[in-house]
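Just the one chain here, the form predicted alone, laid out as structure tokens.
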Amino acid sequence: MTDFDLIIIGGGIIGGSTLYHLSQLGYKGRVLVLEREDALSKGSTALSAGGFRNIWTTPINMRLTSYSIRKLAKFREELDWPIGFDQRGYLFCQTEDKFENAKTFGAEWEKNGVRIEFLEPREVEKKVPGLKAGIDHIDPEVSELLGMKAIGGGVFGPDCGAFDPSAAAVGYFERAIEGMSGRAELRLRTEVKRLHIEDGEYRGIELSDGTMLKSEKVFVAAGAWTNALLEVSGVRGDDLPPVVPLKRMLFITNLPPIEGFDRIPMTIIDDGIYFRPEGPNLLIGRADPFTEAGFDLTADAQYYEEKINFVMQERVPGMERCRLMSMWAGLYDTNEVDHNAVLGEHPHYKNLLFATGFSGHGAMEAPAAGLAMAELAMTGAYQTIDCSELSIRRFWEKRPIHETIVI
């Protein structure tokens, strides 16, 4: 005898669109959810940079994400639930060797049913007012320290933009709970210990007090967290995905005193800051490749000082007026062998449901993701959009889904 018919373990915006598309495909089960803090999404959910795209050289990567842009933007209408959808596109530059190489993917783009724009120099200006394509501004010697080099063109995504992931995976619990008239149940600070797994087939879940609870399934999607969980549960060696958990960290700064510049697109520059208006001010952010895997959380003030600032200045003059006013960090649930999402259940253990793995493309993916873990958890099959090459078994396969041009 069972106590639930599924367990969903974590309150962030994964777990959030698996519950709401159970609700939606109509699901008669009695469904956990179970989440450790003391509301939900204040996990990695709420500390992204909230931004979307489906410019990606995968076709996975851009069915995911064009599905899920196109639930974004009805969102509001569909479940009366503001998450401060701004669809302004994505710009990345690039440097000329960079963009000669992307313009040869165009077809497939276009193929795949994504919208591109190639920009010249002078484009890429327009879309940035302030930003110097060039560098024959910078003094050679600060040029050669920072390594910058010119901006050749840029590839501009018209569909992409930014929204509040927190906000929407708020809304999805929401309405996913009223939807399924009392067969649904939130419990807040509530940790899981462990997974009771026996004979290959997962059985139940003990938590920290001791508590154990039966189900006939369970999902994961604990995101950062995932693989401790599944570790402490005898799950081991090549059976874990290849996630570890590294900090990622964001920083708000004024706007530098530039005409236009509260409007233009998330903008990725040289040695990959990106960067977009957040309100009134601006949000900056850069993966640390020398981030060592962990859960800490502390945000430096010095590395935005050092590794980002410099560049910065030098590439859009103004930005010296600006002054980092505050920052945060958060954990990307990070594949090491292909930075992509690994999802499905598990093949060696039995109602083991898992989403991890994201690598930063959790929030933009969560719709699409959100609908293929549901039918996977009510049916055992993807309908819309199959997933089974994100399963683990593309590691043991030796077929990783690596992204190329844009990552």
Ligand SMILES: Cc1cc2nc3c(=O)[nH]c(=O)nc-3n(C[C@H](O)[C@H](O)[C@H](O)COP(=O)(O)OP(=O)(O)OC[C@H]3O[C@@H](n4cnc5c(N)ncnc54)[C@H](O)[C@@H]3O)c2cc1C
Second form
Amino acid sequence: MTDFDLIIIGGGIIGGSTLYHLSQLGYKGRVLVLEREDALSKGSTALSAGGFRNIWTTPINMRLTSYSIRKLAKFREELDWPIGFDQRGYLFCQTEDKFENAKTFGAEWEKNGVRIEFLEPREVEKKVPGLKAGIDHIDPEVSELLGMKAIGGGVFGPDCGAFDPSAAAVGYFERAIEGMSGRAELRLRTEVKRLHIEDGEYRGIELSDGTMLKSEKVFVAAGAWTNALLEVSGVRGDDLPPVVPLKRMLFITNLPPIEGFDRIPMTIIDDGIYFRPEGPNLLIGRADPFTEAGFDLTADAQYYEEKINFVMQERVPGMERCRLMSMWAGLYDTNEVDHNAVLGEHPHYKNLLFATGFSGHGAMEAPAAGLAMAELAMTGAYQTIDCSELSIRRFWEKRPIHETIVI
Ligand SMILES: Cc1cc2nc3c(=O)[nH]c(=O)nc-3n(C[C@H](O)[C@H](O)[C@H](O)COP(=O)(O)OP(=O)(O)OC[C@H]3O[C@@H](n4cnc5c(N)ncnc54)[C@H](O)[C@@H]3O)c2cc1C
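Now show me the form predicted in complex with the named molecule; what you just gave was the form predicted alone.
What follows is the whole complex; the chain from before opens it.
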């Protein structure tokens, strides 16, 4: 006898989207959602940059994000819930050689229905008023020191943009709980201590207060904390997805005083610095390649000054007038092998479902990933988008799916 049919661990956007899609699919089981924080969406979902794009190198990511973008565009209408959907585009500014490579990849994007515009340097400057594509205006010693090169062109995705993942996560949970008429329960401030696994099968969970709960299935949607929970439950070695928590920081400055800067797309420049307007301010990030795996969440103003601000000031004169107003750090659930999600039912542990390893693209893939996980939990198979290639099996079978456009 089980207490629930399904337990979902994690109150972020992946858990929320899965519960919502279960309710949409007419799931009749009893579901319990457990979140250790005092509110929904207090993990990585709340700390995300909220970007969405279908510009990827792997077809699975193009499929997941193209589907998700269509759903995010209709989110407000479908759920009657605002998520700040803003299709302002993504602009990857590239050096001459990378731009030429991107053009040769253009046929793949076209084949996968990804709309791309290849922009000449002056068109890049038009999209981002104030940005200087060249480096002639920079003291040669400075450009060398900062490793800056001229922008040879831009890859622009008109279907890309930004939204508020936290609002979407809460919207998903609210509407799902309403839609499931008493069959879905949410418990906050409830930490799962471990999963009970026996003879290759999931049996139940133990909470930190010692309570034991039984359910037929469990879905671990614990983001960057997924492996920690699996490990303490006895999952070891190659049975663990190759995922580590990696600190990623975001910074808020005021907007530079440049006419039209408030309408620029999400723009990616030198060394992966990315920025977009966030209300009346500018949100800026850059993944530090030297970050070590761990749960540290300290934001570092010095990193902004040294690794971002100097370059920004040269690339967008006017930025020197902007001040760092706030900053925070969150965790990527980084898949160290191929930078893609690892999801599905665990092949060695019956009824244990999980989804992690999104490596910085989990918010934008949540609509599709949640639908896939709901279909899997309900019917035992993917129905709409086949996600079997994202199974942990790919690492055992040495068939990784390397995604290279990761920021
Ligand atoms: C700085 C930053 C920028 C990002 N930018 C983007 C972006 O532009 N676009 C994009 O698509 N993605 C981005 N991401 C990634 C995105 O935020 C994540 O992929 C996504 O939010 C993951 O959602 P989740 O539901 O899996 O995890 P989370 O939102 O982290 O939710 C997991 C939840 O599980 C709970 N939990 C964990 N362990 C337990 C336990 N034992 N018991 C009970 N509860 C538990 C946690 O408290 C948490 O609330 C960014 C992330 C960061 C940090």
